[in-house]
Structures are given as C-alpha cells and as structure tokens.
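Next up is one chain by itself, shown in structure tokens, the form predicted on its own.
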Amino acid sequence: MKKIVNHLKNSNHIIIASHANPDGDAIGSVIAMGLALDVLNKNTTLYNESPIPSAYSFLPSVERIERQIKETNIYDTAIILDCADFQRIGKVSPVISQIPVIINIDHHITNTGFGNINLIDTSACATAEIIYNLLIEMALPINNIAIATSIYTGILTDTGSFRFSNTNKSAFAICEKMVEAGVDPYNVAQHVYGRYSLGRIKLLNMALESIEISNNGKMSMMTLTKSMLDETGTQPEDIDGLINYAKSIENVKVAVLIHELSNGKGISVKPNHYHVSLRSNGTVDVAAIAGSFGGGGHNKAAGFSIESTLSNIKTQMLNIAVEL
C-alpha cells in the first residue's frame, strides 16, 4: 500500500477506471477514489465504456466518468478498480495497456496479478473497502460526503446490503463511519434499491418466465436475449439482481443467467455472444466453473463471456449440473 502512496504522490495525469457493465462498487470505487485526487491536485480522468446504471445516477461527481478516451499520451499512471482480469475494462484496454505504470486494486480472488503494483485483499468486503483504507493511509479526507457516500454505496450494494457472505466486520464499521460523515443510508437505499421503471417490471416477469431447472433440481438457468430488453425497453443495466430470484429457489445449488449481448433475435441457431453469471449457495465454487470457461470472479458469485449458441450453452451448464 505504500508504494502506491509514493507512486501516485509524484503522479502527475491519472486515468482510474473500472469494469465494463459495472456495479455499485465499481462505481463507488472509481468516484472515491477521483476525489481523493482531487485534494491532492491530481490531472484525472474517470472511465468506465459502459454507461452508468440509473441507480447510480445520484452519486456525486458521476457525470465525470467518461466513456471514451480522447488522449492516452498524457497519463502517467493508470487504477485499475474492481477487475479480475485487465481485459474486463473493455475495448480500451489495449490503449490503457501502454500507459507507464498501472496499478491494479481489487478483492476478487481469481485476479491475475496484472499492472505493476498489485494492492490485491481477498478479505474485503469491496473494493470501496481497500479504497477506505487506501485513503487512510494517504491522510485523504473521508468525512467528505460525497467521497463517504460513494464508498457507502460501493460496500452496500457488493455485500447485498449486508446480506452475502463477504458481509465482514469492516463493511459495518466502515459504514458507520460514513454515516457519521452525513451519508443518508435511507437516500441511499431508496435510490439503488427503491425505484424500478415499468420496462425493468416487464423484463424480470419475462426472466422469471424462461427459469429452467435442471433434472437433479441442483441448477436454475434464467435467461434474457437481446429481444426482451428491446420489448421492454430496458438496458444491460436493468438486469442486475435478477439472477438473486433464480438463485432463492428452494434445493438450487447454483444458479445461472444467460444474457444475450449482441447480434440476433431470441434464441439463435448462428453463434452470438453471451455473458454468463453464476451464483452459488455456498456449497459450490463457481469462480472455479467460471474460470474454466476463461472467466472469474468470487466462489459465490463469478461470470464469463462465451460466443457461442444458446442452446450449446445451456447444455455445457447441464452437464455441470449433474455433477453437483
């Protein structure tokens, strides 16, 4: 941790960005982490290539994340936030990949070991946690509410508000602090939590409508094409937590989504590209079924992408299924 507090003390332009699709972490992470910068009078940039999910929009600073990057020449370092992997930051990353120094905080246990400083802790919460102590350690303020509501939001909404098993002592004694700071912790719930559109109603009916189960009743398969969000209106973002109903089915082990990403119409016999989570009850580690396919994440909760067909993909999770 103090070679990052040295290295970013003598930085000068500093791109932090995080993964593509993000969530609450990922996002409460990248903005905490700007605006400790700011204090020290650091050029930044915020990026993330996906647009942000409506139940962020209230964070502060969030309009300051960028989707493109105009010039890669002028950073001197880069923070990579909340990824496994390098790549999970998107088509950039070729481009990011040539800045000087990258450094690379996370607390997935599948992380590669990327960039050329590591701050990798399998024991937080979030990400927003090793930023806290990040930002301990940098005597950067964190009474500032809207630093203290961006990593609020990023340990919240990583631990399902205090509900999954990476709920740690930290995620609650570091919430507490910034509630002291002025968080809102009702403003908070009511905005990630509290507000559906009427598309997202429709889209989780139609997900609840495709959940197969496999035939030992161990595995849920829920899944969402490209057809379903243009129906309803929705966007990629409207899908997270939709895996959670499929997950609370009664004997399910592990619970899988399926979600259509680009090219075709419902179920296609030509090959489209897919991105699959996984969510276990505890009893399978499905950052290890993930990393066989290429991906990554926690034992609870893990993904990857495949191109591949629908029907081929639901019958590689069946044949896991019955080895469970």
Second form
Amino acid sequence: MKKIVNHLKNSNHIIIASHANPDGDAIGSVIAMGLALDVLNKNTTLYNESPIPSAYSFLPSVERIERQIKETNIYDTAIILDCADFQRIGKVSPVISQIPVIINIDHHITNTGFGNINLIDTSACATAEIIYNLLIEMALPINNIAIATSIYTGILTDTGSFRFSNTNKSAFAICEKMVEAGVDPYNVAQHVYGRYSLGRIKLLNMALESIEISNNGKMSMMTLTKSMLDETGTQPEDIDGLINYAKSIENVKVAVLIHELSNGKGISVKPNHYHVSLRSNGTVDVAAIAGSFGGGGHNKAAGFSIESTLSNIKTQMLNIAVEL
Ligand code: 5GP
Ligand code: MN
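Could you give the coordinates for the form predicted in complex with ligand 5GP, as opposed to the form predicted on its own above?
And the full complex, kicking off with our chain again.
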C-alpha cells in the first residue's frame, strides 16, 4: 500500500478503469478513487467500456466516467479496479497496457497479479473496502459525501446487502462511517434496488421459466437469449441478480446462468458468444470451474465467456453437475 501511496503522490495524469459491464463495486470504486485524487489536484480520467446501469446513475460524478480513451501517452499511471485479470477492462486493454505504471487493486481470489504494483486483498468484501483503506492511508477525505456514497454503494452491492459470505466486519464498520459522513441508506437502496422496469419483471418471468435442473438436483441452469432481451425491451444490466433465484433452490449446489452476448442493439457481438455466470452454495469452488474455461472470480461467484452453442454449453455444465 505504501508503494501505491508514494507512486500516486508523484503521478500527474492517471486513468482509473474497471471491468466491462460494471457492477456497483466497480463503479463506486472508480468514482471514489477519482474524487479522492481530485483532492491531490491530479489529472484523472475515469473509464469504463460499458454504459453505466441506470441503477447507478444517481452516483455523484458518474458522468465523469468516459467510454473512450484519449491517447495513452498522456497517462503516467493506470489504476485498474475490481478486475481479476487485465482483459476484463475490455477492448482497450492492449492500449492501457502501454501506460508505464499499472496499479492493480482488487479482491478476487483469481487475480493474476498483472500490475506493476498489486494490492490484492481477497479478504476484503469489495474493492471499495480496499479503496477506503487506501484513502485512509493517504490521509484523503472519506467524509466527503460523494466519496462516501460511492464507497457505501460498492460495499452494499458486492455483499448483496450484507447477505453474501464476503460480508465481513469491515463491511459494517466502513458503512457505519459512511453513514456518519452523510450517506442515506434508504436513498441508496431506493436507487439501487427500489425500481424495476416492467420489462425487467417480464424478463424475470422468462428467466424463471428457463430454469432446468440436473438429474441429481445439484445444478440449476437459467438461460437468457438476446431475443428475450429484445422482447422485453431490457438491457444486459437487467440480468444482474437473476441468477440468485436459481441459486436459492433447495439442494442446488451450483447455479448457472447462460446469457447470449449482444452489443446492446440486439445484434450478437459474435454469433454463439455467451457469458456464463456461476454461483455456489459454498461447497463447490466455482472460481476453479470458471478458471477451467478461461474465466475467474470468487469461490462462490464466478464467470467466464465462451464461443460455443447453447446446447454444447449446457452439456458441458451438466457433465460438471454429475460430479457434484
Ligand atoms: P458474473 O459472471 O455474475 O458477472 O460475475 C461473477 C464474478 O465472477 C464477479 O466477481 C466477476 O468479477 C467474475 N467474473 C465474471 N466473468 C469473468 C470472466 O470472464 N473472467 C474473470 N476473471 N472473472 C469473471
Ligand atoms: Mn467487486
């Protein structure tokens, strides 16, 4: 951590990026880090490849997150947040890799240590927890309401509202401090969980209809195609959280959600290109399963992308189910 503090003090232009299809932790961490560096009068660019899900559009300074990057030769440092591997940034990862110093801050167990400086804490409930600790170490303000809201939202969402197994003592301790700094938990919850479009509810219906259970009952599988998104007028962000229904089924050890990737306009990125999300009840290490397909994540929540047919993916998953 000291190394990062010293390096950032001497940096001038810093790009802060997180993974494509960002969640609350990725977005909250990027904003908190960016706003904190403002205090040090650093030039910063906040970057994410994907549109920001509407649930997070209330976050302060969210409009500063750009989807294009300027020439990389203006940056001396890149801070990569919540990315288990470098490619998770998305299509600009080869461009960002040319920046002289890459700082990798993350909490995923499968993190590849791709940075010149790495700050990986797998016991942290969220990357936002590590950012909080970093800001304390740098004596930067965490009682600023904008920074506090971003950190609070990162921890709230990555712990599934303090329900998931990564929920630790710090989750409560930090969130308490953020509330003391002025964060209104009800207001954040209303934005993040309070409102669903009718389309999302219809998508939920389709997701529930799609559930298949392996013969031994230990694996549940949900499937979402781009035509389902088109029919309900929903976006990939609306898929977030649906897998928890498959996970909560009695006796299920591993839940799988297969979703067809599209560019948001209903057109496939590539034909037969899917993202597979995996969740476990704690008895199976799904990061290892995702890893065997080139992905990664946490023991209980992981994922990977694959080019294959739907039936092929299902067969491969059901072969894993037999061993559970
Ligand atoms: P989900 O698959 O539900 O989007 O993500 C679950 C967890 O797995 C997250 O912590 C996410 O960062 C990780 N994850 C998802 N897809 C990938 C992937 O393709 N590669 C890696 N390394 N991690 C992934
Ligand atoms: Mn995270």
